[in-house]
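A single chain comes next, written as C-alpha cells; it is the form predicted alone.
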Amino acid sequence: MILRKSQLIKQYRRFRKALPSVTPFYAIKANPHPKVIKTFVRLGSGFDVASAVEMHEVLRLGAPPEKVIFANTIKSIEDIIAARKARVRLMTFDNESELYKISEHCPGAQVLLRIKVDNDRSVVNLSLKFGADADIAFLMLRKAKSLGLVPVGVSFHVGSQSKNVENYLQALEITSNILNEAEENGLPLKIVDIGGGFPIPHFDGEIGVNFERMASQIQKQIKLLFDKKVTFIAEPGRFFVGPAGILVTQVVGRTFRNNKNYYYLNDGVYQDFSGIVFDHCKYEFKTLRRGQKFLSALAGPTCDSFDTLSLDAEIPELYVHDTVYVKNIGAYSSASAVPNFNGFHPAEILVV
C-alpha cells in the first residue's frame, strides 16, 4: 500500500480552497496511519475521533485538544472519562442517556447535538444508526444546558460517499431552523458541524463526482442561511486519504471456472479490499500487461468464497507473478484489515 504525502496536501489544500470557511476536522478512522495523522497536524487540521485510544493518538502525534471532536454520540463511561483527562472538551450526543453520562464525567463538556438528516443517494446510510429528531433538538439542547453542560451547536452527517448535494443543502436549512430557534428562546449556538461523506471517484472518467462544484453550492447556502459569526467545521476522511492510496498485489494462481478467468491475488477482503465489505466501495482493477481485455473474475488468497473481489473485471490475461494495483483506496482499507486471518497478513504500507 502506497501512500503519498503530495496527495494528502493536496487534498486538504482542495478543501480549504473550495471550502474556505469550513474548518477540517480529519476522520482518522478513514486511515490512522501515524504518518498521515502527522500530515495533517502539520497544515494544521483538527481530528474527529470515535474513541479514546484515536484520541490519545492523535495527541500523542501532535495535535493539541481544542482541535479534537469526540464525534462518536455513543461513548462508554471510560472514553468520556478520558476525555475529560486529555482536556477535550468538545464533543456529540444525540439522546438524554447521553447527556446524563457526559454531564456526570466530563461536566461542562462542550457539546453538539447530532441530528437526523437525509441520506438519499448516499453509499452507506449514516442517520440509520445516529441522530436525533430536528423537531426536538431544541429540547434536547436545553436540557443539556440544565445538567450543566454547554452546548454550542448542531452536527449532522449526510453519509458516506455522498454525490447528492442536496442532501448537505436540506441538512443546513434544517440546522439554520434550529439555531435561529434557539437564538429566539435565549440559547444562543456557534457551531456547526457539517459531517463528511464528501466523494471520490474511483474510477477513472467517473461521473457524478465534482466535489468543487458540491463544495460551491454548500458554500453559498452557508452564507445565505446563517450569520458571519457561526463557525463551520467539518469531519472529511475518505476525501482527504482517499486519492492518497495505491494497492499493489500479485497474482498468485489462476485458474478457468464459470466459462472466465479466475485469477487469486495476495491481497483480499480480509486484507487491504476489506473496504468492499464494510465499506460497500467498488474499485477499479489496473494491470501492468497490456492487450486485449477479458471478462475475468479475481479472488482474495483466504480459503472462504467470501473472498471474490470482483466477477466482471475487464483486464487483460494475466499469468502468476503478474501485477494487479487499484488506485484511490487510502481509505478504509488498510484501516479496516483483519491482522491475521488464514495466516495472511494486510500489506505493508510505504508512505512516500
Ligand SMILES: Cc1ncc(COP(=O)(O)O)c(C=O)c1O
The other form holds:
Amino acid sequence: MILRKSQLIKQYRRFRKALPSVTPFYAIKANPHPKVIKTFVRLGSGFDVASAVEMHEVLRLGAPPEKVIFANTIKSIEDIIAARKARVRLMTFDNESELYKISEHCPGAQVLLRIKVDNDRSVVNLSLKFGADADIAFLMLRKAKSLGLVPVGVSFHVGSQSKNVENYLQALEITSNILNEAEENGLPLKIVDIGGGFPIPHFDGEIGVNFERMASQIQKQIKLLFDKKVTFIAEPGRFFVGPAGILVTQVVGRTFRNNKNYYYLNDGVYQDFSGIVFDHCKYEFKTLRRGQKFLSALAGPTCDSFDTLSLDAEIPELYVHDTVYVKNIGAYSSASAVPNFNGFHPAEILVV
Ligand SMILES: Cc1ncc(COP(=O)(O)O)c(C=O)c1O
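The structure above corresponds to the form predicted alone; please give the structure of the form predicted in complex with this ligand next.
Entire complex below, previous chain first.
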C-alpha cells in the first residue's frame, strides 16, 4: 500500500480553498497511519476521533487538545474520563443518557448535538444508528445546559461518499432553524459541524463527483443562512486520504471456472480490500498488461468464497506474478483490515 504525502497535502489544500470558512478536523478512522496523522498535524488540521485510543494517538503525534473533537455520540465512561484528563473538551451527543454520563465525568464539556439528516444516495448511510430528531434539538441542548454542560452547537453527517449536495444544503437549513430557535430562547450557539461525506472518484472518468462545485454550493448556503459569528468545522475522512492510496497486489494463482479466468491475488477482503465489505466500495482494477480485455474474476487469498473482489473485471489475460493495482484506495482499506486471517497479513504501508 503506497500512501502519497503529496496527495494528502493536495487534498487538504483543495478543501481549504473550496471551503475557506470551514475548519477541517480529519476523521482518522479513514486511515490512522501515524505518518498520515503527522502530515495533517503539520498542516494545522484538527482531528475527529471516535475513541480514547484514537484521541491518545493524535495527541501523541502532536495535535493540541483544543483541535480535537470526540465525535462519537456514544462514549464509554472510561473514554469520557480519558477525554477530561487529556483536556479534550469538545464532543458530540445525540441522546439524554449520554448527557448524564458526560456531565458526571467531564463537567463543563462543550457539547454539539448530532442531528439525524437525509443520507439520500450516500454510499454509506450514517444516520441509521446516530442522530437525534431535529424537532427535539432545542430541548436536548437546553437539557445539556441544565446539567452544567456548555451546549455549543449542532453537528450532522450526510453519509459517506455523498455525491448529493442536496443532503448538505438541506441539513444546513435544518441546522440554521435550530440555531435561530436556540438564539430566540436565550441559548446562542456558535459552532456548526458539517461532518464528512465529501466524495472522491473511485473510477477513471467517474461522473457525478465534483468536489469544488459541491463545496461552492455549501459555502453559499453557509453565507446565506448563518450569522458571521458562527464557526464552521467539518470531519472529512475519505476526501483527505482516499486519493493518496495505491494498492499494489500480485497474482498468486489462476484458473478457468464459470466460463472465465479467475485470478487469485495476495490481498483480499480480509485485508486491504475490506472496504468492499465495510465501506460498500467498488474499485477499478488495473494491470500493467495491455491488449484485449476479458471479463474476469478476481479473488483474495483466503479459503473463504466470500473473499471475492470482482466477478466482472475487464482486464487482459494475466499470469502468475503479474501486478494488479487499485488507485484511490487510501480510506477505509488498511484501516479495517484484520491482522492475520488464514495467516495472510494486510499489505506493508509505504508512505512516500
Ligand atoms: C462521525 C463521523 N465523522 C466523520 C466521518 C468521516 O466521513 P467521510 O470519510 O465520509 O468523510 C465518519 C465516517 O464514518 C463519521 O462517522
